[in-house]
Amino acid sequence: MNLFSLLDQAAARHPDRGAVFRGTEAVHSFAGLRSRALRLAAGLRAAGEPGDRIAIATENVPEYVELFFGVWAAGMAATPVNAKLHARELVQILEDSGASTVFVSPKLASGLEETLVGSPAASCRRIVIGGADYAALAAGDEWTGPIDPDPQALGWLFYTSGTTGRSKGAMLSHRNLLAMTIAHLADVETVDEECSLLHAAPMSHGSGLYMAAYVGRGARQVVPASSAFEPAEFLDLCDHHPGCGAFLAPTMVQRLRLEAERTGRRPANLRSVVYGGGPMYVEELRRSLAAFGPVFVQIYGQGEAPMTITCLRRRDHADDEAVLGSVGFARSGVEVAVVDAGGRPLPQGEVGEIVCRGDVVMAGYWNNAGATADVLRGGWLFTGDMGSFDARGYLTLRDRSKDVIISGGTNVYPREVEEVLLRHPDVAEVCVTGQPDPEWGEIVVAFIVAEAGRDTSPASLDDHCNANIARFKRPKRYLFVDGLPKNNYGKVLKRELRERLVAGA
């Protein structure tokens, strides 16, 4: 099935229901919607074959969504790109996947044209949304040729954020994409056509991979006017549109929380809060649970198995520590496991890495064969994440294998730290790491940005860890910064903030 297959099916139901809107002017119906992807598909097949690799690198805008679905008719394979890398990371990306158009934005058209000299990407078609050859692309005749219904077509080309080195493309197929479009309507939200979904979130990632269930559910797409997240602009779109559901990554949820605690100002139609992409704390939990309600859904996924491997519903999120520091239960069609170094199963209680299958799971990455062996073992999919169940059945993360600190032999899970450190009333956000130590192995290292206008010391921090985790576990260092190192996903870089350690050294 050809994920386009969603977009006509809500469009012979609902032809006249607004589908896409930037801020609160619509932009597209359904109907109009459907006619602009399938003009696109046949622009883009008058240049190009089936499997094509279609590039899309801009902030969030509504093109966004008429261009998915128009790559998908032409049966070709979506490529989106993170809107803040640099112009070479992007060229990267265009040489890797061997793109055939990147159509890009006008404020990225200028450092792209300046850094494709030279590179074997030169060929690469160049398309500026919003421009005259934009315009004409949209403005021809509809496709009207066979659209692909191969399931097992590439749909979409995801390169992974790079928080930890150069991106690799996870190869999604339409089979990958419906799994994951299917599971989000059984096991996070209900939507219907009175529900709206808004990008504030870069399209590029999970907001755009939740785009399918709202299309598909004939419910519309909010693209912000600034095409970012403004947590005012947001509140303001949740009082306009009907429904609203976001995806947020916890950084942008605490932002939300805290304009919303500064103005006083409770979102009239916040229907839904999916949270993911980074760890989100239970103390930071507590409080935007006592700000909003009881909107919140966090699922735990990768672009390898997209959003989709583990679920904590809304009924879940009760006031039970254990429960709320967890990732949830496994997601619908998908088998989730923890095994040790050799790969076999491990009781309850125990922490190894975070395997899964299903029909969500990636073909592999494109053109690295070894990446892919390494990942893809079995039928499994190790997931390079620490986690254990306990005897509820709940997982908890614990972090990621590299990221686990060995100090005197001991492992040390940064995220236990950062939970009570966050705790301290004087702590906004923290991030812990380790710094190569010629006695211990490994020192922990916690980065502390405090709480504005408040001041803390190193003695008043290890007396709350001392009260509250073993000694071992305590930081031996806390580096005290203005804020924390973070890609356009909200996930924290900890690599730099190793290379800041090595460098300090």
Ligand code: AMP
The other form holds:
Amino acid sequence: MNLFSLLDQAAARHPDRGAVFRGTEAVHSFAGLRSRALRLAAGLRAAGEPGDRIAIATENVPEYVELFFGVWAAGMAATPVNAKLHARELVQILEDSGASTVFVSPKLASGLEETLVGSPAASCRRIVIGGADYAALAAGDEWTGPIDPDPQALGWLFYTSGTTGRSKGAMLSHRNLLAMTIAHLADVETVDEECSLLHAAPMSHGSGLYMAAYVGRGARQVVPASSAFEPAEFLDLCDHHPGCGAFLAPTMVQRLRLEAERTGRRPANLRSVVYGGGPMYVEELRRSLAAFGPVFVQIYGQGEAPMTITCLRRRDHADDEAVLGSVGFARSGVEVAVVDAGGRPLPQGEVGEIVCRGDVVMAGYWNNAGATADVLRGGWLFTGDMGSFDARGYLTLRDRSKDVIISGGTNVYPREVEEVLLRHPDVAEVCVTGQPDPEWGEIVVAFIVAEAGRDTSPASLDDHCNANIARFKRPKRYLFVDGLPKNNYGKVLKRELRERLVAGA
Ligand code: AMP
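Coords for the form predicted together with the ligand, given the form predicted alone:
Every component of the complex follows; first up is the chain already shown.
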């Protein structure tokens, strides 16, 4: 099945319902969205072939929705690019994917033109979203030819966020994306035509991946008028649209919570907040639950198994500290195991690498057999994340295998130390990592961002750690910084902090 079928079915059931909104303004009904997608498909097929990669480089805009479904109807592969990337990184993705066309926002277009000079990607057709060429493409006749039903066809070339190196293109087929969509509806939330998906996080990533589930159920796509995540605007949209759900990175949840606390607002129609993509610390989760009530669901996934490895259900967000600190249990249709360095399953309670298999797992990385062979072995996806299962089947994520600190021959999991430090009232943000050390191999170092207006001391942090965790885990150094380096998805760049320490050691 081709993902376009989801729109086709929704348009048959709910032709006149609002499908796409810019802020509070209706942009397309389901019949209108279907027609726009089919016109774009015809335009794409007039100048290209099935299988072409079609890049989409824009901030969140309503056109994202018609572009995805248009590309799928054309039998081509959507290749979204995070709008916050540098123009050079965007060109690298165009070169790597061999995209035949890039749809680019007016904001990114001139930087792209300058950077394309002399690049092999200079032959890629550029269409500015909202420009004359775009209008012409969307104004032609609808595509009436066959729509490729091959579930193995490439639907989304998903460029990973690259916290551990250069971004790679995970090949996601229509089957992968459908397995993800069905698992979303089975495990995460019930969606119907009285629901709305607020695209506050980048549509090139997590938020865009949830589009199919909502379109398939006849629900609204709401793209903030700011094209970005503005907490106050988000709360306004939750008061306006029915049954609001959103995917938010943990840092966004925190910003939303701070805004709600500052203004005393509790959004009327906030139904579900799905968070993931990075660690959510228990302390923050408790505060967010107090601010918004039981609306939270956690997912753990990665581009290679999009959004779909484990899930911590809404009802698991109660008082059990171990459960709150976990990423829940295996998703519907996904097997998850924890293995040792030789790939052998480990008993419950022991920490090893997390592996998974199922229809959500990508076919491999685009044009990168070496990297594919590293992570797809014996039918399993090796995630590079470390974790352990408890007796109830809850998986607790430790850290990326490369982030584990080995001090005096003992493993220290930074996440555990971070959780403790975040409970200190003077600490706003923290990142724990290892510094090479001649005596210990590595020592534990904490980068600390203090709460505004609070003055803290290493001695106070040390006392706090000693009261909560084993002595060998407590940081030997505290470095106070104004902010932590983050990538364009808000993930802390541990590698960069580690490199600073290596350079200084
Ligand atoms: P990406 O492919 O960019 O989505 O990054 C995936 C990585 O983000 C995973 O391999 C994990 O290291 C991390 N991650 C994803 N979900 C979670 C979560 N719920 N808690 C902690 N880390 C997560």
